[in-house]
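Shown here is one chain on its own, the form predicted alone, set out as structure tokens.
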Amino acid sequence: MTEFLRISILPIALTLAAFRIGQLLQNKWKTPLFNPTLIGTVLMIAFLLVTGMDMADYTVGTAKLSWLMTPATISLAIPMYEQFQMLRKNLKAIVIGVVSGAVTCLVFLLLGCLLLRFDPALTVSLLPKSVTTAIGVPLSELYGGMGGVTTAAIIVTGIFANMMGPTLCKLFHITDPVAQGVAFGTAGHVIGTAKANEVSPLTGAVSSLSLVVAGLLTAILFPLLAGAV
């Protein structure tokens, strides 16, 4: 059984099947709780625990699938190109919104960790939670953080933004697609942007631009904040 689970194609098939189950549940019940990424993650964790499949084998088996994250992220430039005129028209508002959101997130997270007296390594690991793993994990590890914790924090943050973003926008009466896109991209990075693309093409384009600006800003500010830990 263990040898069978190590077949390279099986981890990919299981991962895609788990995500598909999440999509079917979401389509049936129309609730944020049945987020495909969340459901897929829970199902795969359960599968690994029940079968005893080695995490290293699973990681190796899904390496090709993980590699696709890079071109998938780059493809977010397509809606930016399609909405270029609107982005240029609202560029000032987008940049101000992203800077305000990113700085506020970093500062309040740092203050919260210091107030709760978190371990410095844990604090550094949590700081880049609102950027993509391609930026957050290297930053975390470079300054003594734990890559695994950073990855988990980034995924949880993105899932929360994906699940609760539309509800929070309605709650706070955020109806402008530019404002929605800034919120999704700044707070929820790629996973949040996936939901933004479902809201409207303009929201998705603004979210794509916002996650890039937020990532760059975090990379610039992170060394300063990590040094204060």
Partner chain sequence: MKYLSQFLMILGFSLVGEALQRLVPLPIPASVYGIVLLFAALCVGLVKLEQVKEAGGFLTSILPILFVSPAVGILENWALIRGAVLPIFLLVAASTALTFGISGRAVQWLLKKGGGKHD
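Moving from the form predicted alone to the form predicted together with its partner chain:
A lone chain is what you will see next.
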């Protein structure tokens, strides 16, 4: 058994298969709870616990995939450029909206963590939870955070924004499609953007521009906040 568990392409094959199962579940039942990254993660954790596959073997195995993270994240600049061209007229409002949302989020989280007397490593792991994983995880790790906790918090955030977004729009009387897009992208990154795309193409475009701007802004503001942890 252990012999099989050490086959070098096994971690990647299993990860892709686990993700694919999540995708199939989501196609069948259209709920953000069946987020493929979440389902894939739960299945992989179950597999590691059941079979006793070594965590180090899994990490080394998937490193053959993980190096694509930087080029894939950088590619977010391409849709950002396309939306930037399209949304020029509303750019000022979008940027101010993202700034106010991102600053509120960071300050609220920092105060919450300090009030709850969280461990500094946990606080740093939670601070980037509203931005896309591609920016949030390296940010957390650069400041001594735990990548796994950050990823989990980011996914939970996205699912919450996706599911509660329409209710929150009513609650806060956010009726304008551009305003809704900024809210989905700033609060719920890529997973929130999936819901924004269902609302309208304009809302989706604004959301995907907002999520990159929110990520960049959080990276810039992070040193100021991490100092207070």
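Computed from a predicted model, the values in this text were never measured in an experiment. Numbering follows the first chain given and starts at 1.
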Exercise. Two rigid parts, two forms: what's the rotation of the smaller one against the larger between the two forms, in °?
Worked result: 15
